[in-house]
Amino acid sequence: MAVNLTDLSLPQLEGLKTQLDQEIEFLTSSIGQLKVAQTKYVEAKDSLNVLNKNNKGKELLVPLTSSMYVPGTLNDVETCLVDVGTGYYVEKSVEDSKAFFKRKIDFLTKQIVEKIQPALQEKHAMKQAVVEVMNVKIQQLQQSQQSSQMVGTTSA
């Protein structure tokens, strides 16, 4: 059921203008939230292109922590533990791995894009709708209230 902005008050109108403002800060936030997932997943799937033949039996470093290492060899670079998920990790094929991680960005890509911007940019046009209503019943306002003041100002 489509509402006329025009037949809500003044108090109505800010309310609306309210909930579309906490609706477009939780859009904008899940498409950083979207995009910082993404980021994730790309760099998971670059640093795949670490595991070839040239450098099996080098020495790494293995982060046990953010801020603690411990010295390691790459023995396998065929193979590596994919978390997908809910604490699961599978054992996958560099390649395999790849494309795991390319239809991860694929799917995020798709959900910002598709589904999220587009609701997005229909939130920030209500909401311009909207602000556009306010300022005319607004402008309104004050002309009544000056036409008011100029009919008592004129019988004094």
The other form holds:
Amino acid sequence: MAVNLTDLSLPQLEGLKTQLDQEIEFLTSSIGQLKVAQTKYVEAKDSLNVLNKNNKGKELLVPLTSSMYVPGTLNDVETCLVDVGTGYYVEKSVEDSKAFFKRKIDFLTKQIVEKIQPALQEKHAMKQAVVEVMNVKIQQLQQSQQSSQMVGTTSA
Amino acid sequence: MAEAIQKKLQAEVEKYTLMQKDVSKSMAARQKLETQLTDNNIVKEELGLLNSTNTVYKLIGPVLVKQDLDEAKATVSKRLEYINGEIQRYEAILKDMEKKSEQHRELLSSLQQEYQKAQGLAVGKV
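Just the form predicted on its own so far, so send over the form predicted in complex with its partner chain.
Zooming out: every chain and molecule, the one shown earlier first.
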């Protein structure tokens, strides 16, 4: 940054702080959203464990609506249908699907750890610096006010 | 004199606010395209990992329709091309708007100075 923080006026610093607060909030909520997405993938990956040879032919209840189930048998334990995005679904083997979810989970972890968290830390550090400069300025202002008052009382 | 300038100033400020609204609208549209670009890039990557043993379905309304892998790849590539084109288009529009707002800002500040001067003159006369 080319601008020296101490050169800025109090209102400007205040504005900068608000902006940084907004950015921090945005990044924090992004992390939250990514974590939610990640949990979904973890759950999906875990539920794939049910699709194994031991469970083939077993009976299960299929939810037709959220309140109605019909009996069925587990016929296919080799493949499942995975949503890869923008309306495309791909039939994959269970192993491939697990690999797919692992890829997604790793991708999200990478985004959080490598991109958002460093940015968030940087913003936090910047905010800290701004707040410190603001405190110094406020103190200076108070001191100058006090001394001018003293001058006022002595002269009166 | 001061009143006429004030009126003009107000009109220009209004125009400027409208312009800023357009800018933020275009920004939002661009942002949306960016999201679509990432989405489609991810899909492209996934489709690239598949082979002919995988079956691809496309969700059309509530129905899954079987689709050829190559066809799906072609569709996604075409979409990416289109989105990239749109992003470039918006980039150009935004640049143009930026320039216009800059000019408008200058106009506004000069008008403001004029107005202040005119006001000062009016007060001086009284």
